[in-house]
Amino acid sequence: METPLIPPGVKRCPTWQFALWMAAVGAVLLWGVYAMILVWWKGLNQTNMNDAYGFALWIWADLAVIALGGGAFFTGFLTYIIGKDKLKGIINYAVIIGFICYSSALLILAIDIGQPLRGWFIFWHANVHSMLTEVAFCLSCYFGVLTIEFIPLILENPRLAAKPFLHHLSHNMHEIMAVFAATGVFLSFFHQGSLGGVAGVLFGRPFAYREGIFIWPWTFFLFTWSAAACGPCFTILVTWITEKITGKKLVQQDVIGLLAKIAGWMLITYIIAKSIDTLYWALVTAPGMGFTLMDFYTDHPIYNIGILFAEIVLCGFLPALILITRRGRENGFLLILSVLLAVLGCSINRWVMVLQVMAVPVFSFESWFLYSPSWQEVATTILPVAYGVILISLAHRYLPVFPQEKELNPAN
């Protein structure tokens, strides 16, 4: 009798239903692939980027998914290095989400450079004075680490695990996973930080420029901090969405509660540091360059002062205060609201550090530079989302992603 593809002891939807779901998401994927081919075939004239916006929607999406994918390195750090064994109930999913985020980031970069066949130049002709070179190396290496962490889970598919060699390979890789988790933490610290450092050293862009320690601006540390705080929130949010779609409880509530608690304390400390950084920038750094706080905001629907309130208060202090209280974490609605707000706050931070940096005029004779993405940019930004949904769907159906699923759903 042939070994089944679906893990034993769990129930999955009928094949026809799964096929319809995959076809719907696949159609969105194909739309994105079509736009990607147009960009590669006809060039960056398919975008609305210009001299003011050399970095635009793609780079925002790139920075956002890298930050939200931080749940993989931080959860791995907590599980394998700190010894929070309870988080083994969600570490597999955190790795998958991180794998999707980082592979999506590399895909977005391949689209953004316009000539993907020259993508290897950054490795062979590396500019050793550029933080983006370090980002490219660490990003690629950490994607390799995530791939290694993903392989043992793939090998646990019942049909693959039935082969003795693959079964033992998976077991032995699990035994040394702490080494890769530690490597991932090291790589993530530097590329997350350097992405923030790129903005912080832009002396000609006073909205982004920050002072710092030695060669590192404050943004170097804030970007790493926010990824460690908001990455786990994104993992919790995607887990909740998966549970709602599948109609199953996949992770025990105490596991979610522990991860939410740690994320909450990371978030509250981050947002305090971010507030101090913002105050120092607004009261010391910017005035020293001849600017006032309101010079960086306008009455535009996106670039008004409300976006600062949204990032720090609504999507910073509010979710942090919910997550650090037991009552807040135990309330299902407040828990999901808080992790959603935290994810939005991190995304807003990356948005302003990419797009608002470009929009703010730096000369008195200039007006605000406005930008709206082309449909090709939108489609290729949605492309990784569709790819992520497909990969999660396949992993949930054919891999034992959630070790607690059988005991939480005894009716299966």
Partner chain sequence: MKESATHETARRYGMVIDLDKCTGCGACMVSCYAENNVPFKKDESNKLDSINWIRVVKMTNQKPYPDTQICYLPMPCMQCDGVGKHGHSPCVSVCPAVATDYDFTTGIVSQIYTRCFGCRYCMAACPYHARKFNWWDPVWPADMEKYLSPNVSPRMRGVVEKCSFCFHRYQLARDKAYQEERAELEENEYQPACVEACPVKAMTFGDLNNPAHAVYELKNHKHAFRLLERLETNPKVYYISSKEWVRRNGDNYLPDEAPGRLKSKAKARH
Second form
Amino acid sequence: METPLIPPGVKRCPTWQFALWMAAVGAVLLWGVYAMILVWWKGLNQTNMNDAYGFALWIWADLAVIALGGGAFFTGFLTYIIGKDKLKGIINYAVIIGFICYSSALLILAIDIGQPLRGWFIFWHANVHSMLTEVAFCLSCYFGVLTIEFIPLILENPRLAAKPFLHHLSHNMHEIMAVFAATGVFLSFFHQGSLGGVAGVLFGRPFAYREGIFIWPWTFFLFTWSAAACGPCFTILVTWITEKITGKKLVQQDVIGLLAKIAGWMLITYIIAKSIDTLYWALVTAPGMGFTLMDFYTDHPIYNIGILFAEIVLCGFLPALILITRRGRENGFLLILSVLLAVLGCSINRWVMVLQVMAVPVFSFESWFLYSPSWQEVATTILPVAYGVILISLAHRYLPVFPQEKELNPAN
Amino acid sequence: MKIDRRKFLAGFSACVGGGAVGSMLSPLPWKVMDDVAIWTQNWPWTPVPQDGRYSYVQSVCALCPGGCGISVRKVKSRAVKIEGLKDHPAGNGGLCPLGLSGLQYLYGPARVKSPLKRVGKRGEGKWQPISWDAAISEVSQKLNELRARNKPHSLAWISGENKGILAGLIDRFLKVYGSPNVLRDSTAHDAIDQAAYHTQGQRGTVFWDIENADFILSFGAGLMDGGWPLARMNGFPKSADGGKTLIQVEARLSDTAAKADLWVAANPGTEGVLALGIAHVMIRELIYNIDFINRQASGFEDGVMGGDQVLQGFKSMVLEKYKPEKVSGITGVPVDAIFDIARRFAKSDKAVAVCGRGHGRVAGCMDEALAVHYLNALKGNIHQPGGVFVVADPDYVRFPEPGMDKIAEYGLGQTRVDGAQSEKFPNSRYLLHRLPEIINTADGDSPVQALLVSGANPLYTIPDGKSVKKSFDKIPFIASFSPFMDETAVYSDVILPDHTYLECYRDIVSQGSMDGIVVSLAKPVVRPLYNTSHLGDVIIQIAKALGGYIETAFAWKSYESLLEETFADNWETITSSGYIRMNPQIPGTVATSFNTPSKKFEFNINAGAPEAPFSSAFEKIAMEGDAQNYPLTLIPYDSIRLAGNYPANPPFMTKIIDDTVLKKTHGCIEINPATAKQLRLSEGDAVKLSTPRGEADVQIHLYEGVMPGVIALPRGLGHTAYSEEWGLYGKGVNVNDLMGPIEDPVSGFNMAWGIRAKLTKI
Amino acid sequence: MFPFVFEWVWDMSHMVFMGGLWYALTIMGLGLTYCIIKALIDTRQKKGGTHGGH
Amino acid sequence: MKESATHETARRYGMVIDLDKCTGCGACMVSCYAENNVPFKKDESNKLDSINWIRVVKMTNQKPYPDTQICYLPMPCMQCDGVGKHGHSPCVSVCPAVATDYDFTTGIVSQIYTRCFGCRYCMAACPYHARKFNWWDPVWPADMEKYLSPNVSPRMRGVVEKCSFCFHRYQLARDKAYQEERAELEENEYQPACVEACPVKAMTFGDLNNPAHAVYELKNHKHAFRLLERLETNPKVYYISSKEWVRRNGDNYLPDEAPGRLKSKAKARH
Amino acid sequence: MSISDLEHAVDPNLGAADHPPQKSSGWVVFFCFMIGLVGSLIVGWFLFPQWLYSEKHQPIDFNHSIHMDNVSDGCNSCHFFREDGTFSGIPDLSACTDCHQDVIGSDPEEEKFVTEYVAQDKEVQWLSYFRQPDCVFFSHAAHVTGAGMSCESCHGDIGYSTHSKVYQENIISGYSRDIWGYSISRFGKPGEHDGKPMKMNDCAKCHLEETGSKGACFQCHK
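Alright, leaving the form predicted alone aside, put up the form predicted in complex with its partner chain.
Now the complete complex, all chains and molecules, led by this one.
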């Protein structure tokens, strides 16, 4: 008898349905791959970036997926180091989402550079003072950690697990997972922080630059903290979407609730810290450089002051307050709304720290620098989404991602 | 042992795994990774300039009449950079961006690489390369045919060469051939020099001694907008550590106006009126040079001349007609300002008034030139350091008088096709802008049966492009000597490409200074790149092919031998130092130099109609179009970043044009924000610009520095020829296509400075 | 990245930064090696182990 | 290489540009293109992807006609010394691959095209937009490759470039000095192409640390200022303008501040 | 690949009973692994270096030694400094024609040189063993005049060679092999007669030893 590919005791959709779904997502993926090849072949002139707008959509996407992929390190931290065993119900999925996010981030970086074949210079000829070096190192290392965390799960596929060596390998890796997780936390803590530093150290860009303790450790801390807060929210959101699509309950609600509660407290502390940072920047740092707060905003639909309100109040305080109250968490709609807002808030923050930094004129005689992405940029940014969907679909179908699935869906 | 599929797979994977581990332990992946990176550092399609011995060739720039000295850096046989030549009197080490871009002409894609004969329709751009012999016989056959038909005077030559040996050769060629029709591009000097002739009786070129002046009152001259020798710009802008005082009269805040100590925003076309308003104040306040006027001038006071007819003098005319209040009303310049300017001008140690709009490529109005010249006379700075000099043209080009046959004598006896030197315009030498209309309105055959063009691009530069093209269609034979595929070359029947100035010898006559006129020698910096031939040699060849007296008149072996022969004793000096000076000026020799009947400076205000200056007193210079349909005034402006005339902007220059002048293919029109607001136009709007002569799509650029109600368009855009890779093809608007010429009643010169226009949103 | 590349300087920032990097890489490398060797030994010893049990 | 904070700068080459003299002719730009093998495209009207090592920016005082004034501002790379003049210019510290560094012997910020891999972080860091990216492969049509100078290597697609103060001229001058067995360069031996080309001599170049050089005095002119001084980028390009509005445009000020009255730490500059 | 393929990727005919015992397949796996390992090591260490370089011959087999005997100023006689301090590098044809206007010896290479190049006024396309890429500014003046280094210290004893050695060109990067050095691993020292490898780190090493600093980027780059 052949060992089945699909884990025993769970029900999966028929092959044709799955194939159709994969084909649809695959088409989007191919579109992205085509755009990616175009960019590699013809160069960055395929984008709408320019000399004043050197960082754009891609770098935002990069920062955003890294922040949202922070669910992996933080959940790993809680599970393996703090010992919140309950979270084992979701840690596998958090790891997969993290894996997708980080591999996407690396791919985007490889597309975003003008000379991809020299990309390894960042490692070989590293300038240790550059935030980007730190990001690249920790990002790649942490991606390695995520791969290590992902491998045992893959090895749990029934057919692979049938091989004794692979089975033992999987088992042994599980045994020392806490060591890897600790390393991952260490790495994440640094690169999330460095990503904050990427904009924060730009002392030629008054919109991004922070002074004194507000650059270190504050900016670093804010990014790490917000990733720790919003990463789990993203994990919850993706889990919820997966549940909706598969039509099954996959993770026990109290697991979600615990994660949401922790994320809520992280978020509220983060947003308070962020508000302090913003106030100091608006009232002290910027005026010291000759700017008023409103110099940084214009009446443009994207670059207006509303974006600050959206980031801090609408997508910051509001979801944080919902998540730290038990009734808010227990209300299904409010829970999903607030994790969604938190994810949006984090994305807005990364957007502002990348794109608005470029858009704000530094000289009084300059005007705002505006930019809209080319289709190649959009396609390559959607590419990781399609790739993520495919990987999640495959993982869900063939791997025992959700340990609680069997007991939550006994009828199957 | 049985090898089943499973075992095979396992073995295969192990082998691959072993291979992977082994590779990583070998240099292969690492070295390949490194070498691939090195490959990206040396992509074969990114050029690597070859190194070699560096050398410098000193020569002279021939891209505008400035004639600045250049030093060309060479690596082996390649010319790699043009820089200003220190210690050269023109330019004084400086070069304008055009001069610095010279190598782009030399190596650029717009070069005509061999003689070409048209095979398609005219202007279609289909060519067949032909040999030089064939090209010369194409021209000589046509010219022989005209002589055979006893129509030598139907040959015309439009030339950019104004002075020097080539100009002499062209003049001589047409003379022995039998045509009076040498036509030259106009410059502001046409009117300015004629004004000097009217008042001083001297033929020659006017130069303003800006180098020695400390106060310059400029009526729209683009002193810092290019087209002027760079030496003039040097030390000009007043800064903390001194400099000259400059007052700029102009309707638009040009770069010159921006650098001026005072920018006087006068209504366009009223510069002459303002000059007389200033004269009024000087006379009224007795701050003119009374000594000079009393001793050296005539016609200042009223006088009696023949019978009892009282001739009004300049003084009473100006006092009567140009009261500051009235002048202020016309020019828009406040009365106080008129007084202020007059007093500052009069009281400065060495002040000079200059004119000629922008680059000075339009002849302009005689009234205006005279008014400004009178202002200088009032200042008494005629032939004084820091003043105005009239310098006789250099006379080193002296060919023996040629013999002529009957046909030539007959042809020369005919009137010129453009009406210059006629009874109506006896003092005007060339009136090129009149040519299209004359051809277009002629009965029967075109009065021009064959047209030769060298150093000029009339199809682009003559106003009212549509009618120019129409007239060219009527000319049966057009030959171009252009080294570049310019608009006129594209529209010709045969092209006999000249060398560029960097490939051959050529004498260049610069504008003068007190030390004399500078004649520089352009030297071959590199060997000719393509199958081109020096225009001088081509003329000799054509003459040879025509035979007879013509051949005899051009008995030189080559242009080079002619050049050496011409400079004779000076040859050594000019080849070693690169230039010679001629006709140095001795200041103060006024009395001996006036060549008028009175031997004095003549305020010749009513010498009799129709030449009488100031016939249009109080009026601003006429402008085409009615205010009803065309509520705005369009003025062209010159910029140092745009070669407005010949040849077209090279890519480097196009690269430095602001995006508020040219945006993608759209030319931008400058409009005052207040005017734009009235018309509900905002920055970047696409609009249709219409004038009585044509229309064009342009983009709005709001500029506070342009007068409300006036819109401004740069000269030098809207090219339809050259190579596409040249970067100028089909970009912007040729303002000459939107304007027609306006004839000055006295001289026949084109004096159009603007045209009525309107803007409609699209 | 290595002391023999051009950019390397023996200063505090290099040692701290690269120290962190090599520390992480070592942990990952050693951890993986340990798991693989242990899995090989386990396999040789035909150690049982329930499917998916950890 | 990143040196310790105590490193003494031997020479600090810098520039003083007299804006009162500059006529905006653009000769500096063209001279720079020709000197440094700067490529051109068919359309250069999008100034945001047009490679210029020195740009001449046109500023106006925004006043209505006829009180309008314009001023041209030539902007090469400012060769920032960075906070505390330790070579931590905004761009150098951010480059992940040491493709750009601060040369402590001349104070010039280098850019090595073959090292750059095109991450554009330095461009994001530079407030002066002095850095330009090669979005396209450089192309010289017809025979135009023949005018390329061997002293400056043409840049390939996908890397950042910027003004080097014509460093190759310094290299060549040093070669000549070696040949003549001299250790020091004369002031006029090393001058960037833009400075040499300026027809009105608005630009002065030399060693800001050397009292014998003209820039040494000029930088202390009462109307001297630098761009965005308050950001503490410490540029080595100084400007002189007698016009208050021009000096004000050089930096950012709150409505109640004025350049002259500002008590900023950046003011202690020389 | 369809999903059902994936699910049935293994031959259904192979029942569990057919599975060979794990023990015997272990040796097969080990053996195959070793084949892969050893094979790739041979490829990487021995075949790859040969494949990486294409061999070219100089257009003329130049005899440095014989010229050295006939010139008064050593290398400097032909490879000299110009007045402006730049280094002339490989001489142009004009430097050779002073002597080689006609064939003066009996070497067939010389005859070839005279008939194919001198007579036709054609420059010889010499292959430069030590040419640095375009991004490098190398000042011979700084090293020879400034630091007093001998030519041999970098170029080895090429000046005493009687034949031009084969020029090996990296088929990916286009560099001469002399830049990298003849050892693919760059372990060990160059041979007694070879020039020194000239990668950036080689320059840096010497600079560090001689000047105390590797130097700033612009010292050697352009």
